[in-house]
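We begin with a single chain expressed as structure tokens, specifically the form predicted on its own.
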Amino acid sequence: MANESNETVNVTINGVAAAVPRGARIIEAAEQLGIGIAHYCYHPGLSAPAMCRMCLVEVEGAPKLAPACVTPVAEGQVINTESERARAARTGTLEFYLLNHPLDCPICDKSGECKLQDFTHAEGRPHGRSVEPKRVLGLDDFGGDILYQGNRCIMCTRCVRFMREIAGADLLGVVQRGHRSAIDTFFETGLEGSLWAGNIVDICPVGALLSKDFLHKARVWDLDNTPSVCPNCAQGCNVRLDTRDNLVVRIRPRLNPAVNSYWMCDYGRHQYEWLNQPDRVQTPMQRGAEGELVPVGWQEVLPALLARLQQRHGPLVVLGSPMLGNEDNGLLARLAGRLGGGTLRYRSAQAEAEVPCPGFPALARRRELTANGRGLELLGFQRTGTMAGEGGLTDLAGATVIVLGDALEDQPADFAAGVELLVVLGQRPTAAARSAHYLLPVCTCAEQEGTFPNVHGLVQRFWPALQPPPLARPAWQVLSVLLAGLDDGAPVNSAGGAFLRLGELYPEYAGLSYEQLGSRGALINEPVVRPAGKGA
């Protein structure tokens, strides 16, 4: 096969000939061909020290086995990852790892997603031959959320390299020598001050590094994992929500090279309990003749609400939610327009400053501590209130107020006393929310499909990971029915349809669809500004 360009070289791996990028390492070239090579120390987001010796492969003409994680491909190479020599090397390496590794699988949090388990099951010896007692190092608290179980450590040093290269804080190192080697912090300095340390638990190939938050919480084979977008700041990190018994039990990063690579911050990682709130609005309610909230059905409450909205007299104030998707807030803004227009606001918490990731500058814990502030601004909403996401709701006397997703936790129980009409589409029955004339249960972002645009304008999809209360509905669905009652088109019957409706209403989303967004997202349509002095 002729080399078609200077950018590729022709190699053969396990009998498969292919052109691969010049300079690629053997392990990367094999991955492109769908051939997995066992490894521990190698991670695609870190440097490769070639110290675990699991990725040794046979290269035709070479006197010794080559480590695939550091050996670049060369023109005409013939590589065999499954030769007798390569398989024997892996089996021998695994036997050495298991000399001191404890049989902790029944109690280890990593069990079920452990690479030592996987590779030993595939190629390890049926029985060990060592008769010496295993080393005992014990448990060490590294500070923050991290525990270190030294007995299980295989010294791949991924954690050491991550803290140095990505977190930008040389807080871990290898101490002692030989079979006594262990990972440790330096003197009294632990990992408490690092916003990125939680990633070392994700990349640890065995159960040596543990999260205190997830410790003994669930077995990984009992978890459902759903692709999503972190809702806890404007970065829009791609994540997976791990759920069990309809509760989020942990959040882990999901690869997106343009947004967060393999990483995420610990702030977003640990801000998930708000998705598990047990106190939820269970059924639509409206205020009865005697002034009390009465449960009603959706078929009854929506026509009644529509009639009240059409009969209102005062100004309209709409409070959107930066924790809900574009579909929900976009149709809310459309409803305000169809009702004659009004003031569009939202409240959100903000940090004092951004915290960038030193080793991956495109990633940062942003100042905006909600997912959809950028989306709300595109839709015409304006931020109000304090940096804590409170206040800004003192000028509502005589107004009709529609609240979406904001729990109004800072507001008094008589919040609705001075307004003409208060409509709350929310999740939690707080005291202020229960003062509403209409209280309607809607889904959280973890219970429905939708999209968030991040700080850079990349629109990304999220998917439902939890089951909402039986009578809760996505807000876009409720708002779509109200819009249909105002002769604004037929109700949409899916989140994808609601997103297409956004494209009809707002030029930033024109031409986009869920299919185009896929799992990596797509940029919004930025307005084109014609340079001054140019004629039409």
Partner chain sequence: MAYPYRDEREVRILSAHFGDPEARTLAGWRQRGGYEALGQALALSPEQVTEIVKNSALRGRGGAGFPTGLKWSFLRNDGRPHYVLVNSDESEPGAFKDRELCRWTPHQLLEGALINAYAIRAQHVYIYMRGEFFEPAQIVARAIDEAYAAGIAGPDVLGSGVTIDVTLHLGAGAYICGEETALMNSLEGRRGQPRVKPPFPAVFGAFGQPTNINNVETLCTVPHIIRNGADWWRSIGTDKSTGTKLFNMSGHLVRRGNFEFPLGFNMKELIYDVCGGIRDGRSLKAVIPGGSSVPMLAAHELDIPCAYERVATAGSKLGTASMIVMDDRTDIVKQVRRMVEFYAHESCGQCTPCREGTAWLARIMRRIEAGQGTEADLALLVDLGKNMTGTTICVLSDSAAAPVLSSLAKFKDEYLALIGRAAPVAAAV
Contents of the next structure:
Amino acid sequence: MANESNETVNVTINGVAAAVPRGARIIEAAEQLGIGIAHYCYHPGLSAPAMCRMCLVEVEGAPKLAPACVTPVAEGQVINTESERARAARTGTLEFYLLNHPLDCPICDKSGECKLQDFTHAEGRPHGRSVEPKRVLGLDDFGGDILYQGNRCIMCTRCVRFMREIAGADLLGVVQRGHRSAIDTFFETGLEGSLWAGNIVDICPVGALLSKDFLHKARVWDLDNTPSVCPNCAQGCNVRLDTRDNLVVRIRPRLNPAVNSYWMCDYGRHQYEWLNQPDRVQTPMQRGAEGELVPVGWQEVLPALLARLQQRHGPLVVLGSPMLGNEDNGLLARLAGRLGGGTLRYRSAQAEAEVPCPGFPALARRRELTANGRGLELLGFQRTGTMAGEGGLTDLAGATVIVLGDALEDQPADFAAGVELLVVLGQRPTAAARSAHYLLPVCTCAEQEGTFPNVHGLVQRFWPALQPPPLARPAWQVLSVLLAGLDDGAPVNSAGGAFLRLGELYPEYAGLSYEQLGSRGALINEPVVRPAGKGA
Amino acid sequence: MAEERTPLQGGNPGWAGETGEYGHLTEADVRGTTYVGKRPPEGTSPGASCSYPYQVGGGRPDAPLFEGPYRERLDKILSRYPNRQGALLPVLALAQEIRGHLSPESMAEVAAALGLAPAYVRGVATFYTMYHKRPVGEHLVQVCTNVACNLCGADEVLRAFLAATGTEPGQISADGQYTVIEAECLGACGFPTAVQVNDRYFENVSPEAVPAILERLAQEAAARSSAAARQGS
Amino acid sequence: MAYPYRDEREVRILSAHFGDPEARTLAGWRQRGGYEALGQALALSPEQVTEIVKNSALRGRGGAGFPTGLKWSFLRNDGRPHYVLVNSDESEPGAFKDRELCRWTPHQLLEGALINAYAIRAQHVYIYMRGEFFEPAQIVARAIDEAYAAGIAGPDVLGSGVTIDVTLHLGAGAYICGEETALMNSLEGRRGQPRVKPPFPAVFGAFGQPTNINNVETLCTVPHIIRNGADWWRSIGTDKSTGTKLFNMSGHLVRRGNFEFPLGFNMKELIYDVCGGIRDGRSLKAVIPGGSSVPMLAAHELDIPCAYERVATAGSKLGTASMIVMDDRTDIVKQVRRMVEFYAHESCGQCTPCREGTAWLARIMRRIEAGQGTEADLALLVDLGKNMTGTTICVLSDSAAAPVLSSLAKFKDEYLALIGRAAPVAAAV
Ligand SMILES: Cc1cc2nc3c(=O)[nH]c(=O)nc-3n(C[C@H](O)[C@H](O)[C@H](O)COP(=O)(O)O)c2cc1C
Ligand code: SF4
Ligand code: SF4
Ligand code: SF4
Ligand code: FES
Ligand code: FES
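Based on the form predicted on its own presented above, generate the structure block for the form predicted together with its partner chain.
Full assembly next; the chain just shown is listed first.
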């Protein structure tokens, strides 16, 4: 583990001299110099058993090759990862890996992101020399989402160590010994009990651990991946959205040492279908003469809407979206203010309890099961409705209601009856949404840029992974046009610009910019206490 | 190759190996049984230094674990280690002594008794060959076929045991009495072929000695069961 | 007197009471001078005891021959709990000396272990004995009970105020647990997998505490060294290999068993004179001089002194001085196959070169033995053996390769004969 102090030692790796942190291990020091060292068992988030023997490097003066994953750097050390001996050891060891490996890459989900493939292509022998039959183990269902294809397992024990050290549940073990070793659970007891088990599929260097959900769904080279933030709870795990044919097919964690390390929870991992909504509001619509919804262009609908908003009589109620970014909700709150103020609310699902990750306590699946509940509270929205994120919308008679993002799934088809004006900036044309006077197609968080502040007030950016329907727009864009119509600045043309406008009204965001947030986020300023349910 | 074997110089009654120039020694002298004394059937040595398991047949798969004298032995074991995990090997052995083999249920109970995860216990139990994951015969006959014994005809000894018990390696004989397996070096290489039957070694075993050994085991078993019957009545 | 045969040339120190059931008991052992050395040691400082052992130049008898006193001196007086582990896992094919020491002289072992504990300030001795040694275990357990009852072990060792507990711990069937760090894991209730070193046991050993581990035979010599002095021990044996050693003689010998000789005793003499030469009037083909893990020697290579440094010069290792002697009828390929199968069975499986390599070697060897090998297989064996050497956490992997490499170097014709046999069969099919 790298030392906290600033002390450094001088080493030479492959002829490159450098000062590296004292206490760092050779593999980490090399990484800093951009020198990759092949490895299987080492994972920076786990303990290092030095058992795969792939990372052996030549240290001048040492009689034996040293495992780079555990050997600490020392002053004056001269390390060579490419010496004759080091290369020969890797090639020799790789042959042992392939001895019993089925080489069924064409049907293996890991193909394309498999470390055995990578290192074998790089340094393996062109032809295996074994004529012996390969060991055959069956496919084992580990319970939950996980399958074990023992034939492919290279016994690196990353999965076992993860379950023990991070998931805090010794549900996996190595059974038997020597060449009869395999990974197994306790007989019929599977991995269901753990909220974190899905991570073992990510860290398995080969295709031995498979996600049932992802099984044969896509070849990884056909996937696009976009850095994002998990929208499924207030933790805000950094993730990558893997997409294909404009659908999210998998969510995987992305390293953020402060938030989620290399990990994420299974709840968040598997809640992605809602990002793939086939049934979308396709065009802006407004009520026609007969009371029916009529498609209409953006150019026409916004001025019309603006006029209606300015003529309203009753109170204003605004429903924010905990699944959309600060930019959208911030401009929504600003619009409410500009329209003379109103009640700001949101609805969100909540869990009974927090589920902390035992081996990385900074990470927990939070009670708040949306990404932006915290952000909405900061913006002055007040939570309403049940733990399931339903109800709480009974006192709207005579009001003008602007709904952002909330699909109103639980609401009846005559939701708009009794309200003065219902404006929905939404994604799905549910019955209640279709009762709106204005129904405007906006993007989901997977289709646009934006930010979420997490439970600790760390504001993190997400990026667009999917194409929205052609006429859908980011809500911030729509809202900024409306605001411009109310003489509140010029329309913004970027999410970053919308974010800067937050800072104008909310001191928590003052001085922050997208550049500053970068890919790891930044903390908001000390929150200001403001009356709940009122805009700034 | 069996034709011209140098006979044993110290004689071998088929129990504890060649006594060479120490022909006056009795079996009890060599095995140390007089010194060791008799252990109570469910107990251990009087001292607190350890609790080693019996390696005898007669386990009952449905017997309760860790009750009565076995509870005491468990506590004694626990008192010898700085943490509960340290007691895992001896406690697994104790469970096997009681039940005859380590079923998944037994592993889970041991795990619970020591506060360990069942999957962890399974990983440990399957690492070691002396924990039986399946039932074995009343007499587990382990024939060393490793090099020092092998040079001296261990393969033939193994075949003789298999033939005499009518079993394949690892099988339980029809009468439930025997399981014969091939073993790795038993640390008695100077006394080939070394054979372990439950907790006793038989050394310098030749194929010809096999019937006599089995006969003796049968007699001892009969004596044990009639003693048990006497006690029961 | 070594057991079950004796020889006038022997120098009997450790084995003086083999075959003598009286010597097992505490009373009998005391009559024979037992526990005097422990009393002498307790009158010295721990450092002085270590110094004596250091000066004796005693080398570990567990196989590696590491200087024992030096090992003891690595432990710091740091107030942490220290442990002494007695390695009684003896599972290496050919080795059968520790079992004799345990079953004939359990108090000799206890005395050595207690002196070791005092010297490194350990409060607890664990005797890790392989689980198969049930009979020796009973004897050692009885001896421990006697020692506790007599105040030799426990809270106030011989009235010195020093506490040393002794626990007998039985293994459960795994050769690898003889490797010192695997033994520690096993003792701690884990899978018996060797640990990566550093950290070394003197810093991070059993239960994470500073620990010394020695072989049974090593510790059995300690009381004699304390009693008779380092110079006395050094006067026996050679400069670099001091004292006596139990030679475990097995295989096709007329007289098999343990014999105790000063290190440096001639190997040929040992085999031909002491052990009476080869049985059934046959001649000698090969000797494995130090347990199955060391390279074989051919008949013409045996005229060497049995000292660590001299056997090394001859291209093998003295190891545990466990000599497996093979006569001219021996099927070398079969015996090497059997040894390789042993290593495949005993590999703990952590390191890929060992886990996969041992099993692969075994399969190739089986094929060759069955007449299905090719010349390419021989080259492959050599290459795999090299790839398995020096690339793993412990040396079991190297050990598995050793018999293959050395037999291929010295008895290649036996392999070729089997391959030659294969050709016509293959052609006929
Ligand atoms: C695979 C393997 C097996 C070993 N088995 C034993 C053994 O059974 N008994 C033993 O004393 N040492 C054994 N050793 C050596 C121990 O690791 C260690 O060196 C020894 O116990 C140290 O004691 P010593 O210094 O008294 O020799 C083994 C080593 C290896 C690599
Ligand atoms: S299943 Fe994967 S992670 Fe687990 S040991 Fe096997 S290869 Fe490693
Ligand atoms: S903890 Fe929360 S943010 Fe992280 S993956 Fe789970 S649901 Fe998503
Ligand atoms: S070399 Fe073999 S026995 Fe030793 S640690 Fe590695 S796998 Fe285990
Ligand atoms: S990465 Fe270093 S040994 Fe596996
Ligand atoms: S080889 Fe059979 S006991 Fe050692």
